[in-house]
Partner chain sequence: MTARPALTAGGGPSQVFDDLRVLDLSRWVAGEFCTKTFADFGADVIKIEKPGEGSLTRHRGPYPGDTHNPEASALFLHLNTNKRSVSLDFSTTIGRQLLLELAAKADLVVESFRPGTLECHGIGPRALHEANPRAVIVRISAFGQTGRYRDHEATGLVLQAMGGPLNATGAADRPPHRKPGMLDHCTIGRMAAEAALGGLFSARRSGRGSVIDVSGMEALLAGADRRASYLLTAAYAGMNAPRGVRSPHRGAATFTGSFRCRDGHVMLYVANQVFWNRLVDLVAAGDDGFRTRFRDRFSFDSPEEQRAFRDRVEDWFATRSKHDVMAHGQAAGIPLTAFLDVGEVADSEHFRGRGYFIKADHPAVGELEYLGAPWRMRSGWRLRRTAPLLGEDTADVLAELNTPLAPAEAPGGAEPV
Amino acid sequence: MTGAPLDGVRIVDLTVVWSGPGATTLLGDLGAEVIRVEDPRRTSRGVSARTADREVGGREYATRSYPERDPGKRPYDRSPIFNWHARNKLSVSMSLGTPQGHADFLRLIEKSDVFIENNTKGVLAKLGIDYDTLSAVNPRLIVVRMPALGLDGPMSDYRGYGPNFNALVGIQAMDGYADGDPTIAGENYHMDEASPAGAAFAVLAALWERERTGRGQLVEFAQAENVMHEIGEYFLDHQMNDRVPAPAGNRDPLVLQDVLPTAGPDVWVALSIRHDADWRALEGVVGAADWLSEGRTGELRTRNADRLLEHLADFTARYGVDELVDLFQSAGIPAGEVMSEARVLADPHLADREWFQTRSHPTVGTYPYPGHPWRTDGFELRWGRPVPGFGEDNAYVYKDVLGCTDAEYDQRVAQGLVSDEQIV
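Could you show the structure of that chain by itself, in the form predicted on its own?
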């Protein structure tokens, strides 16, 4: 193979927040040209100049995530929630709600391979770009829609975000510690975490199918249904044994594990004892202790889990986290520090693997960015520009992709249909 797998594949991106942009990030890593279509009068990056002004004036905490806590003149370019999944993408300003913008969008669709969006169910119909319209323009187009609860059925019009739907499928009820109230365990965004890889895989499968048939297709990727697969064993357990899962904290029904204190203030180590061999290794680390006899079989560890973890906590609290991780890992026992953001940035393992990549952008500055979630032999994953400034690629898309003349492009700019600034 020469180049990346998706070289020459063009993806039109009309996604928001995390799950959709996360999917197109993975596809861009594989070499696809991802073009984000962004309306200058709508906020698609989680922040606009207007909301940033309000945050600076009345909600200082909301600005803390900006680089140096400064929204700058273009806060929509400096939004962290956008920056961390914006690599390898282009940005074009296009007003879909206008006749000219609508026509330009369909011209872009005609020259593209994939269109992906994760808006609420009715958005495409309102914009006049439903599947029938798009496929008529480009029969080879693959359209991937990511509704939370599908495109039909009694709940398909429900609106919300990740934690709402996690609660709907049962994940929220399993959050928190065994003796705690699940409703105070904090927000869980697992639907947003699970959807990007699933949707990206669906695009790859559809592209493969198009190679065989020559036709595009509509992919309905219901995010809530996808995330149910992540807890499938609990659904089976309820169906077959009528058991309702309870919050378990960091525990596991088959593995002795927990997050334990260390000698450092609010520094914790995660530890898992998977089987008898791990327990024998633990005995070598701990040394002589009467309580070790209570965990020498899986049955004993399950029965005595609370007492064993109390003894382990007493042991770990006497040592620093680095020493503990070295002791356990050297013995073959899975263990690791529960790291803060600062510790992750300084982690020697990630540094050795060159996982963080330092990148620069004129309106953002120079910072380390998270790396790829996987690697492969045979080709290098793409790591290009870290973020597209709003409308930064207008000239390329309109002139090179759509074939507009200089005069046609300038006219769109003069009419306010094309801008390199968010107007809202």
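Form predicted together with the partner chain structure, per the form predicted on its own context:
Next up is only this chain, free of partner chains and other molecules.
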């Protein structure tokens, strides 16, 4: 083994919510030391002791998602919307709005390789840590900013979440059931899905460039412009044929497919018939049925799609999902269960591949966690501590990285600048 690719790279992480934290997770997997800078007076993890108090006993999904449905005394250490991306990260408490916190932050920047953030456009300037300030302190620093619509342009101040920006780039207009209005029929937060691997790649690219030039730089990662590349063919089609894509539900113009019912209540199977060979295999699975002659060619399958899918739904509704997947896959036809989380956790294939990682943390307990997105036999990937408790790495960052004396550290604690509890 040769260690991890980013061993020795230090990343200062001021990301929030979803897309930014997802990016730093991937960099931590590669061995980077990711230090989350968290203000004890802000709810940077999306939950706080105060809101959790109000939630206790609630019936909403969100309020019961803590380990054993208990927010505990430190709900900010126990929230799955934070912890899904928290592996390997360090947490340091620092109040950038105070003179001491600002000075400490610049010392941390001086000793780091990358600074990454996905706040709204104006936040860095407000905090007095814009690119010019940071690069003056550390010319080798790579700064990656992730404003959804970029740092300039008439819409660059627009507010929104993933679905809002999906709407602005053309993705949402394609989402919805085939017979209905465009909407957000699925859990379509796709800009959030596209940004982490994209931004992690951008960080790596800037590090690659720095190896050659020795210089840092500002990387502008406009998340909307990044995700648009996933629908690039429709922009060309629009120019070629003067048309725009409409919602198509689970259907596809060239593949006969849908999500079909099974004998189980609200248990569904996804099924695709790609070509004539799949159709012939399907005939073997279904046995004798008059309607099978209506789908023997691609042209027929397109023309008769509605009817054929109704017949297929009648067929699938008679069987359990395991039996269906086995029947279709044994015949070489793409089919898969629409898996609940419980089914994924118990999935034998993922068990074969030892995908889930069981980890413990004192304020969380011991649980299985989603594994790495990919694996390799050529180098190490990190999957260590599942979550940093709030401020858990204060002593390491202030004393070992910044070089504070014990007295200086204790003074910050006494002043309430450094805390291992989120105060709000």
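Rigid core: the largest C-alpha set superposing within 1.5 Å between the two forms. Here the structure is a predicted model, which means the values were calculated and not measured. Residue numbers count along the first chain shown, from 1.
Superposition of the core reveals a Cα shift of less than 2 Å for residue 315 between the two forms.
Once both forms are fitted on their core, a CA shift of 2 Å or more is seen for residue 238 between the two forms.
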